[in-house]
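The chain below stands alone and is given as structure tokens, in the form predicted alone.
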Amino acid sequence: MKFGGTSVEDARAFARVARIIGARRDERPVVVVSAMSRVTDALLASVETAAATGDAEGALRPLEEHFERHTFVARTLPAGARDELFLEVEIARRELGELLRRVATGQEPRPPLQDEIVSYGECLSAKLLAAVLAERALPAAYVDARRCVITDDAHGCATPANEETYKHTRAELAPLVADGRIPVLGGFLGSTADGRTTTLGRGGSDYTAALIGAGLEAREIQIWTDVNGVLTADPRVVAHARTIPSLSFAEAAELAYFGAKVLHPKTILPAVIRSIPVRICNSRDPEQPGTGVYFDAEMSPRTVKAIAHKKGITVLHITSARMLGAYGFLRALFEVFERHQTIIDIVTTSEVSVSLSLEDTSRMEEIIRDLKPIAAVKVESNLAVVCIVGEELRYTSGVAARIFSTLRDINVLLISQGASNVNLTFVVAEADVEETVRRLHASLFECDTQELAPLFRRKEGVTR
């Protein structure tokens, strides 16, 4: 069970979450937990500040609020656990002062220094809730996560080493399984082979969830969020968006990589190698049954079961009269993209030209100009990827044709389907994503096509 940041947000979130836990005592559960909501971006800004301006003390000024948060929390409990509580806060404070204080000097690395300063929130964050749990009567044991996950030393976005990660949440976490303790373990953290802090990269605490699962070979993983389950669309997008049932693991991937903040990516994987279904469910309404994502989920009678866009996108287009008739073009060109650890999205191609799309423009210009010399680059920016999810979505008849009908006085600027069976993926301008998303939704999951006639009215003074 992985609770994230808004499930445990304040005191009242804490004892909700111990309430869920109790309920499934029986089921032996082993939860992962996320730092409070806030708090990561709180101590990456700390570092932030330490490294520019040199002054560890201001850094560590605005954490202040949050180190009371965590008291406030530790109040709710009994004289002993609250006073061992008080302490760790006390500890990490002064820690994470050390901490700032090497990152202002700048005469150490500052990757290692951030992961180690960013590993207090969900260290923090798991004592207070093992201890929430042991006042309840249930017999909770907070272990250290990076005792159980194994990486290498990419700090910021580690890679776990899944057989060394296996091998040690067995013998750290089975022992206490077989006894009936419940152990509580903070997300987002690993360790290398020699114990150096390392972290999972944002949203890695479902990454960790993911791997302490398979590595325990769980009935279930569960993914404890804010909202009922994977939605048919971006809620603060589409007002009737719905909670999906089921999802098949390519389309629950296809979703989190395009956009679908709900699941993250990573998650999927070790699932998926230990075909280990995964539910993602709401705290605040536990009742709900969510969305269960399975190795090969039931198709949906609608064949489309989700819209997922990202904004940000920017689109290369690539032309070369070199590519007609040669081979070897192409892997030259996406060798640009791997010597600047590029990733690409979308990439659609014709006799003589490359068009592609990419969210990581951080290296842009060492890749135009490395492009240079074998092709003409122009470069369209302040677009947005629009996919369209559901299995076997690629043989069924009809789908494009409604989709493209109903968005025919929006221009479409790339199309990509073929590669999946379960997505159709376009780009847009990013100021018509919305608008796309809105419609498509209504013609996909709201209503007829004959019903769709306002929809086309354009945003120039109309109001629909």
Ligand code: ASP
Given for the second form:
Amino acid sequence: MKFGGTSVEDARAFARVARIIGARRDERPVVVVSAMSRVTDALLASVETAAATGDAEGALRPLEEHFERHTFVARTLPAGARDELFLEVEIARRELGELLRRVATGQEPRPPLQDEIVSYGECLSAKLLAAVLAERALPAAYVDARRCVITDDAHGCATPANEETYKHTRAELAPLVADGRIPVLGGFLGSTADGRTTTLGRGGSDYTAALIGAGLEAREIQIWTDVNGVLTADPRVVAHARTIPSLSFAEAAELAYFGAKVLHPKTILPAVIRSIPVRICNSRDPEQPGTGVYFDAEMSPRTVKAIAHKKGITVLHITSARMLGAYGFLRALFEVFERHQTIIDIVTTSEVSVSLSLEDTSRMEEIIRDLKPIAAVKVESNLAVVCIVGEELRYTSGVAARIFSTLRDINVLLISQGASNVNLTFVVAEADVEETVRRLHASLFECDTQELAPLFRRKEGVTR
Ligand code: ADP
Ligand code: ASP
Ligand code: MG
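Taking the form predicted alone as the starting point, write out the structure of the form predicted together with aspartic acid (ASP).
Let's see the whole complex now, leading with the same chain.
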């Protein structure tokens, strides 16, 4: 059971989480928890401030509000536990002050220090939750996640060594579970083989949950958040988006990758490999069924399921007459991106040009420099990708016509019917993306069901 930052924002939220866990005690839960909401952002901002100003004291000051939020939760506990947690917060304050001083001097590489600093968010919330559970006579045991999740040393976005992680997870957690205890770990954190703290990328607690679940061969991985599961669109854009009862792993992976923040994209991988179902539930309304993500496609009726979107996209249009009738060009092109460790999202090609979309532009200058000798490059930024997901997409006639007629007056780039069969993606200007998502939602999910029926019906005789 993983609880996100929005599920542990204050004392009431901790109590809610404790009730949810208590009600499922017989299912032998293992708990992963994020930092309290906004804490990771605040810790990252303190690192920025210390580095930019050289003033560690000044960088620590805005964290006071968050230390206070933790002690506020601790105050709900009996004296012994309360004092222990007061001390934990005090130790965190002192150690963070020292770490920020090291950032401020600028003499050490920043990424390892930054990981060390953000780790306090998850460590504190996990210790708090363990204490809140214990107060309700639930046999919680705080476990340092760094003893379970072993990663490479790519600080800020480390990759776990799965088998090592599973081995350590079993060794640390299985005896506790067998003993009737409820292990509580902070998400998002890992450790290199030689014991340095790493983090798994923003939103990484979902990933921790999947790794721990896979390591223990859990019956189900539950992601508890602040919405009723995966919705047909981002609820901040489409207020009346609906809960999707079930998704296939492929659908969930596409949605997560293309912006449905409710699930970290990599969460799906460890679950798929071990065929463990994932359920997204609402900690504010635990009786809601939420969304189930299943390996077995039969469990998820095949229709257009959802619309995801992601801002901050840049497109490169790469043109070269050398492409014409030549082989090896695409390899040379993609090698440039590999050399600069940059992930490409969407690719479309014509006879003499390739267009591709990127999210990470940190190495853009080097990439363009290396592409220049083989092609002309045009860069377009401030774009957004929109992704329509559904197992049935490829076999449903009329969907593309409906989508693009809805967007008649919006400029659409890089249209791609995903190779995975389950998505149709394209790029629009960032300024148009919310309107695009709203119109698509209205057209695909809100019109008369009679009118929609032919779109979603499987074509006779099409089998896979
Ligand atoms: P947590 O703190 O639980 O990890 P997140 O903020 O990471 O929560 O993810 C939950 C949020 O994801 C929701 O509050 C919602 O605003 C956003 N979101 C974006 N797209 C979707 C979607 N398709 N379905 C549900 N939530 C979505
Ligand atoms: N606390 C981390 C973040 O805000 C990890 C998580 O919440 O999943 O990114
Ligand atoms: Mg999240």
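Please read all numbers here as calculations on a predicted model, not as lab measurements. Positions refer to the first chain, counted from 1. By rigid core we mean the largest C-alpha set that fits within 1.5 Å across both forms.
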Core-aligned C-alpha movement of residue 68 between these two forms reaching 2 Å: no
Residue 409 C-alpha relocation of at least 2 Å between these two forms, rigid core basis: yes
